[in-house]
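We begin with a single chain expressed as structure tokens, specifically the form predicted alone.
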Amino acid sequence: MSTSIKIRTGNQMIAEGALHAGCQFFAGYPITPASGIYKSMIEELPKHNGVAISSPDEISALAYCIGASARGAKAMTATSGPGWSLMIETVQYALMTELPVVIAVVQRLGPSTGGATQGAQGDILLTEYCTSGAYTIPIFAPSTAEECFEVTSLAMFWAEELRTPVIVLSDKEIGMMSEDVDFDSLVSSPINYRKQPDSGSANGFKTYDFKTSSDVPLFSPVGGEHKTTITGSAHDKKGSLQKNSPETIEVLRHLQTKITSRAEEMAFIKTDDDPNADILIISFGITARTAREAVKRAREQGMRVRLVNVISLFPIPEILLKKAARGVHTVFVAEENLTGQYRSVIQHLFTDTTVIGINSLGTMITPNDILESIIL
């Protein structure tokens, strides 16, 4: 075996991606199936001159990360469905205060505490629509250990670039399965840091200042040169509490526009193409791996099939998905949840095409499940 190839789990590669991207602070609480991220970061981040803290619970974990982010540190935490439920109030605070943080959510069967060791892909809507007002939170979903590295690096980049929470949405199988990883072939995003005002420009500084709604405010750390006002309540550009002044409404609109205006830049899919395809399969995470095998078998039987593995679940990569559906008569969306959560938010894109869900609950979707569905 090449020295560049090592056996790693997806959870370990999420940690590797965070370290490569310059993560400086981690706080977490162990929870299956995300505990591998917690373990790796607790062990490895101090070796990279970072701080890793074991928290008493998930609420504290994310609150610690937000505090570190307010001081300018690149911060990350990791959890699963029950822990994510506890974090939601603090996620909203991070969104409102424009404090970047990466949250790795490794899905397991729910609801409630569900099945700790049973995989699922049932947190799509819970993670994306967790905020009052349903603001768009960027979500990236890896389907391999290598993609765990790539996606975490990407999440770190966009969190800093847009000053927003970003989610790495993995699942139990991807997180805990060991596989060969070629470290020489890993892809990473540029290492960036949020933009700060020039030194000596304290006069007139506003914590949330911007000229156009899509701009990202310059960042000044708490306790730094500039006076900063960080509040989770509705506020104007200075951070002063306001109820519904025109400037406050402008700030609230900006929280959405700064994300959606960069949607095309964040759009990321991987396509296994057949230019003559009349069937399109859309999937993500562990089920995208199953779908790859199903597509291989379908083509061996003479079917013309195209596969799209969606990496950037949100903002929805609308242009890329519409393009992928050109020429097909049926779109199948395969996902390991009961109701077809991702299908429910993308099916409107395919107005002249039949959209069919392939779903399961408590069991993985097999290649035969997909193959039988597209043959019918």
Second form
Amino acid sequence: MSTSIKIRTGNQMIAEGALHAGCQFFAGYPITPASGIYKSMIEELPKHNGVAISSPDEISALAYCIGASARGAKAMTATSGPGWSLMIETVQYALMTELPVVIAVVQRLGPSTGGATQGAQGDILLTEYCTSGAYTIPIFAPSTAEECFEVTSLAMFWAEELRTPVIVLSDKEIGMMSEDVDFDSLVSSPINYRKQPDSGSANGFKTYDFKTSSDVPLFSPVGGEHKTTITGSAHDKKGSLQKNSPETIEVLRHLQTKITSRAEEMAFIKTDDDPNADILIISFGITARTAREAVKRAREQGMRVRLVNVISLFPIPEILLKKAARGVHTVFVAEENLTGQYRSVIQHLFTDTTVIGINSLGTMITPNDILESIIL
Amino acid sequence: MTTAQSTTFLKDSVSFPFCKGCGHHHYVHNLDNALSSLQLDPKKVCIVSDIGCIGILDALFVSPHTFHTTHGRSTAFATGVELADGILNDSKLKTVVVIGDGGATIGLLHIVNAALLNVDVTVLVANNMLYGMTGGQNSGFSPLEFITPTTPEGNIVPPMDICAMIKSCGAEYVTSISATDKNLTTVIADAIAHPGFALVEIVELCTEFAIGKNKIDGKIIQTMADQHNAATLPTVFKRKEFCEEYKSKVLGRPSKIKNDSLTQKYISSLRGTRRWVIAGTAGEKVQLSSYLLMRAGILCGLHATQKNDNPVTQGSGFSLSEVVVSSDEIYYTGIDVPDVVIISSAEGLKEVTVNGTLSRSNKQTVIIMEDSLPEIVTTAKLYRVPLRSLCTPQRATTSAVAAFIAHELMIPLEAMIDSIQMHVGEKVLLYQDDVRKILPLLS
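Could you please show the structure of the form predicted together with the partner chain, as a counterpart to the form predicted alone just displayed?
Now the complete complex, all chains and molecules, led by this one.
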């Protein structure tokens, strides 16, 4: 029997996960339903000798994080849809300058101000495809408070490993709901730090150097012994502004290749399996746990159902999803948005299978919604 | 073409990319001279540049770190660099923001905030009164009657005085100077050396777009700089730099969070799931009662979830919680058919009506409702109890929860009493008294 059950919200567990992963810098701006992360980090990070600071808007919050990341700090911020909209300029900058950062986006109902206290899973495409060029941004989605800890630790790992922005895509229900969390059973990733050049190798250092396209450049901080040349403009490996030189195009390709070449390592799904399933339900976040309830009830009625909770939404875990669809005649994708955003980017994987969306707008999908859909 | 000097942070024999006669030449040379005169280790200097003609000067510097950012945001990136340096590294890195009047217009808030923080960032605003790189459009700094492609009849909006504005933010080192002033190197050096936020407005001429249609010359530029520099710099600087302040007041302080680990102490006979809705008025401890219920369940080894709802203003109107307590792991956290509904006030009743809790209730549902509220139509088992007068409005929902637990016997009452006691101490006796009064009314 565990002796360390605590009552925690998903937001608090994102903060716990960040602290565990060695986050050193947090800048925040209040927004429902993400404010709990900001509050927890302000309370806890200084105790761990880190900086947690209020910023005057979300643009500043992320820019502070990227400045701190350039100085060598493991950095993070948190927001919701309206704040995310303001951060997009700087996310692109972080991607282009290969500066690691973790951004927790706690979704609420949109568009625009939408509903501050209403849940939604409507920011899937807005978060993933926010860059000019649609570069792959790793996105991890938790469906419980415990998974909030797990995926934040994972996001921090991959941000450092790949020198790129990584998103934890939560939602209002997961973020603001309290539940019992067993601290003895929390899962975390190794604590890492972006790879650095050897001391004394200052001559010949290039800020964005790599041999093969999938390599991640060695990191040296501004203020460190290696002269750094950081720029968000198209650049060569030295960081010099260039117009379409072959090396510049190589750098731009590398920004994508370094992510996609590691896609299989990042691929992460949780399967509630029935080896003889003829139906597959794919879901994520709050809807994935609703789907687990639906699957439990469906099995009580004798149905053969497999459930996949997709944790690593992007890069899309293509091989795992294709494998999960083996032997089934229908794939259902359950998500709390109007148009089936995740379904729209994965349905091409299932060529011999019918793909059907289970969607909802403004209210949680219920187990009955799912049951009614799968009992055709 | 201009060639740089020998003791310099600039590249050897560098060609400046600026137009002939442009004030940016003076800006770059004087910045370089200032850095040299301070005898700074170039690796302890970070030049954070903005977008626009002046922003491309990063390519001219060979030895300091350069950080070419997005339009207007340079000061925010620089603030992040300094916060991480001053608090986490303490390497005394000097961060200089190179920004034009266009960048200062779009990114004004970032400059304001850096000034409010008093972080050790030096902002050098190259004010040539227009957007040069994109064709000379007017900026927030364009003078009245200034003719640009986007103010063809002459500007009718007064320019901002960045110095007055930033001084009002508590910045102590703020000054304005003409790009051709012989003191420019000293002023820039002093600003960089200042251990806190500093801003220097460097007033310049854009030879490509400002002259010709406008009557503007060095004398007018000097007058503008003088006007913005009406007050002299203080002789004593009073404010503490932000990172120093943070380190002394915030960093390393002990956590306020108590150890709140829970261990199973009681045994529950509940098998399956109970879904509770508790509704009342903001400020009457509705959400607290739900938390206490959740904790009672966890003290029995059960799983529990709690969701709260209230109007966006938080302190007024209804307050509502949904609690799920289960012997199994809780997958679905919503409530289709509630098992127990507690309503302690008119606001609570209105909300459970509006949000569909009442219409989703059926004969499996038990409703405990304040008896002064109007009649409701329901198939649920309804108990009308004078909760507010028996228990006070503040204890109404918690005592109702405890009484129903005592009535139903799925969760031992001791667990709920324990949970209440952890929060209120010996006042738990009042709640036990309430339970004794309510319990007979539930039969």
